[in-house]
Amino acid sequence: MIGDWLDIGSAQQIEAGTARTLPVEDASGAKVREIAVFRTMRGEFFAIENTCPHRQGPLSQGIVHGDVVTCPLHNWNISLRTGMALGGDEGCVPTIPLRVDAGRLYLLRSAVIGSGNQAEAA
C-alpha cells in the first residue's frame, strides 16, 4: 500500500496497552510534532498527536483503557477514536487516519505532511 499512505512498520513493534511515537519533522530536520500510535488491549490500533489539549502532557506515557488514554499529567481522558476529550474535560487532539493491512501500519499522507510536504515523517 503506497501513495496515500505512509508505512510507518510493523504492528508488532507496538504491544498491546502501549503506544509508540513518531516524530515529524520538517524540511530542515527540525522537529515539528509528534504522533502516538496505540495499540488497544482489544488489538485495535489509533493515532493521534502526542499532545494533551490541557497542558501538552505525552499522551504516549498515559495509561491506556480501553479506547481511552489518560494523560499522565492531569489525568485527563482522551478517546481515541474522536480525539476528543472526555468527562467534563474541554479540548480535543488531532487524529490520523490509520489502516493495517498484512500486518504493517499506514498513516494517510495528507494528515502527516500535509499537502505541502513541507514536513516529512522521521
Given for the second form:
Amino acid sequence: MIGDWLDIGSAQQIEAGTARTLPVEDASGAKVREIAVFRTMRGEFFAIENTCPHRQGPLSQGIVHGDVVTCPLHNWNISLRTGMALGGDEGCVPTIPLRVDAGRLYLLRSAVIGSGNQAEAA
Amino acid sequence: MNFANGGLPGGKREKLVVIGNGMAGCRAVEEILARDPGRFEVTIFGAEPRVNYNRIMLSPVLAGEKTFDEIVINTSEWYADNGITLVSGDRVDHIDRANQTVVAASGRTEPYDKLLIATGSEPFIIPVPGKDLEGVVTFRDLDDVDRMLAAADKGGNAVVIGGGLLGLEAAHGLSLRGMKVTVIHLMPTLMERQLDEAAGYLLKTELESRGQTILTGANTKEVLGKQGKVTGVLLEDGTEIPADIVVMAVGIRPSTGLAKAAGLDVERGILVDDHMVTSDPAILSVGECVQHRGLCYGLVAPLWEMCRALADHVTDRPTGYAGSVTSTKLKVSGIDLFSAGDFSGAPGPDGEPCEDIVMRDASRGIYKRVIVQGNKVVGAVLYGDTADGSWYFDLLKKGEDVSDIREALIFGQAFASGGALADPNAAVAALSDDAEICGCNGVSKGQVVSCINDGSHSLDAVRSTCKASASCGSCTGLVESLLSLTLGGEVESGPKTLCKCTSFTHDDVRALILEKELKLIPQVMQELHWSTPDGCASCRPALNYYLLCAWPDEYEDDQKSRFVNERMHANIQKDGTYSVVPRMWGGLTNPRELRAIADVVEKYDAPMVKVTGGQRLDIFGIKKEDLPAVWADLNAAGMVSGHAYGKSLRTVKTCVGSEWCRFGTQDSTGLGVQIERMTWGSWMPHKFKIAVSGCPRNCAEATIKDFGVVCVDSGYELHIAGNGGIKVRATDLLCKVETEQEALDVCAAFIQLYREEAHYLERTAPWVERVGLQYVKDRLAEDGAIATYAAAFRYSQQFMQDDPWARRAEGERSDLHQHIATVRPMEMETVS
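Condition change, the form predicted alone to the form predicted together with the partner chain:
Now the full complex is given, and it begins with the chain already shown.
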C-alpha cells in the first residue's frame, strides 16, 4: 500500500495557515510542475497544483482562511478541498490525494507523476 | 428648491407653526414638504438652542462613537433652503386658540392656520429626597450628555437609576468614558419591558463582565449629598453606593402641559384621532406627547408612521394611522439584542394559548425565543444573533400564518425557506416591500429600492437621500444587499463593514481593539463575534495592521496575515518571481551600492533592472529561493529593504535643492534624507509616498504625494493627500513652517494621525476626502497635538526600523523561501 504513496517529509515542516512547495522535475532535471502543500489553521492538510486557474498565480503564496486560499495575484478564492474557484469565478485546480501517517505526509504517487488528474483526497 | 423669498404666485400660503424642533416635529415637516412643498409657510419653535438632531443617537455620542455633527438630521441650510423659520432657544409658553396664535417666552407672537404640537416627552424624576442635588441628571438632550461627559472627565463613580434601554445606554457610555458604573433597577430583570428573564440574564452577565455593577430588585430610597452636591445613593435595604454623578433614567412621560393649559383634551398624552388631529381641528400633534387609541409610545418607529398619516391628512389625501407594533434594539456595541411584540406568554383575548419556541447555544451566548399564538408570530426575543430580527418582525406585523414553516422557524429565514435563502441577498429579496429596513429612520424596503432606482447608487447616496442606515448603521448590511440586488453588481463602494466576516466597521474594530485591549487576531475575532473561524483575505491583513498600530511595543506581527509581498519582502510578479528594490535614501546612491546592485543582477541572472518612479533601482525576476542570498549581498553593501512592496513608507523623492540648483531655496535633498531616515520601516494603512522639492518649480513632484514638502525662501510649505495613481489628486496645503525640525514634526504627526484613523487600504487622498481637510487641520491644531502624535510615531518607529532583509538573510523563516522537497520521478524519490 505504502508503495503507492510518496513520502514528502514531516508534517511539522508546514506551519498552520501556510503552504510549502514541491517542484516535480522530469528526467532531465527540468521542472514540469509544482505542487503546493497546505496546512489550514485547523490542522488539515491539502495538496493542490501551485497554479491559479486564472493567471497561473502561485497559490502557495496566498492567504489561507478556513479551507480556502486567496491567490496573491488577483484575489481569486480557491477551495483547497475541491480545487474549485469560489464566488463568481469559474475554474478548477487539480488536487493531489494526500494522507498523513505517523506525522509524515504522503502524496499519491500516480497523481504526482501523472498529469495531475483530479482524484479524491485521501 | 428655494422658497426663502416667500410667496408662490397666485396665492397666500397657510401658516404652519410647529412647537418642538425634535425628531417628530421636523419629520412631520419633511413629510409635508415631500408631498406639497409650496403649501405652508413654516415656523418651528425649539426650546433647545440648536438645529434638529437625532435624539436616539445621543447614546453613541455619549459613548464617543459619534460626534454631535454626525447626528444632526437637518442642518441650518435645510431650514434656509426650505424657507422654514427656525426659532431656537425660545420656548413657547402659551397657545391662544381663540386668536390662533402662539406666544413664546421672549414675547414673540406667531399666528397660525395650523398648529402642530410635537413637544415630545420629559424624563420622569423619581420623587426621592435629594433628587434636586447638583450632579443628578437625566438622559434626554445634548445638555444632559454634556453634563455626563463633564462628570466622566473627572472619573469616579456613576450611578444610573433605571435598567431600561436608556439607562443601559447611559451606563455603557459612562463606563466607556472610564467611570465605575452601578446600575440600579427596581425590577428583577433588566429591560423587563423588552426582554424575558433568560435574555435579561445574558445581558446582565455580559454587562457585569464589562465591569459594570448591576443591582436588580433594588429600590432607591434617597439621593445623598453634601453641600448641595451629590455624593451617593441610598437603597431601601440600607446599601449605600458612592456616586459623583447620578443619572435618572427610569422612564419618560408625555409633555402635555402646554396642550392642557390650552384646554385640549389630554389624558396621559394629548388625545389625537387617526389623522393626528387633537380636540381642536386646527391643532395637530405627533410623537411621544400624544395618546392614540389609548397608547403612548416612547420609541422612534411609531413616530414615522404618525408623521406620514399627519402629512397625508394636511395635504388632503388622508390615510390614517392605526397604531404601531414596536421592536427594540439596544445600541451598545458588541451586544446584539432584539425584541418585538408580546413575549409575556399570556393567552390572547380569545383565550388562544401561546407556544414558545426556544433555541440556545450557550457556548456562543445565543438565545432565541419566538412566541407563536394561533399559527402567528406574536413576539420574538433574540440575544447574541439578531440577524433574523427583521424577518420575525415582518412576520409579526403581517400576522402571517407560519404553520408551514413552524418546524424551522427558530433557525431563521435562511433555513426556514429550505436553504434557498442561505444567500443573504436572497433573504433580503424575499422581504416584502413594506418590511422595515431602517428602524432608526423608519424606512421600508420599498422606499430604499425606489431611492436606489432614482439614482442613489451607493451606500452614501442612499444614506443622504432616504436616510436608511444613516443613523446607528445596524442595517448597513441590508441596504448593501438591496443595492446589489437592485443594481446587479454595480454598487459603488462606501463606508461599510470591515469585511463579510463581521458586522463592525473599520472604525468600530479599531475603537474596540483599544477599548477592550485586544492584542491577538484570534482574540479580536472571538470578542467581536467574527462569523468565520479564521477570517478572510480582507480582514486578516487589516486586523494585523490595526493591532500593530495599536500596540507597537507588544504585538507580534502575524506573517500568515500578511499579503505575499509583505511576507516575502519583495514584489510578486505575474510569473511568480519577485522584484527587489533596495532603499536609496532620498534618491542618493554611490559607486559601492551601484556595484552591489550590478553584481546581484549578474549573479542571479536578473533579466531586467529598471529605474523606478521613486528614484531607485528595481531588480526583476528573482526566485523566492534566491531572495535571502540577494538580500545578504545587498546588506553587505550597506543597503536595506526599500519596502517597495509594503503598505508602508515607500520612498522620499527629492530634487537637488540649494546645494547645486541655481533656483533652490533650501536643502531639499538633505531634508528628504532626514525624513526618510525618520519614516522608513513604518507600517501604514496603505502605501505612503513623500517628496521634497527645493523650490516651487517642484521637480520632485511633491504636490501629488501623500506628504509633500515645497521649500520656499521663508521656509517649508507642507502638503498632504496627493495621489498620482488612477485618480490624480493634487495635494492640499496643510500648513507652512519655518524650520526643518518643524517640517519633520508635522510630517511625523500627520503620518501618525493617518496611521491611527484611516481604514486599512485607504490612501491619504480618499481618507482626507472622507474626513475633510478641515478635520485633519483641526486635529493637528489641537493643543500639543503635533508633539503628541510625533512622539507616538517616533515611539512606534523604535520597533519598526529593523531591516527585515537582514533577518531573512541570516536564515530566519527559511521555510518561506525553500521547497519542502523536490520530486525526481526517475528515481521516484524525493530529495529534501
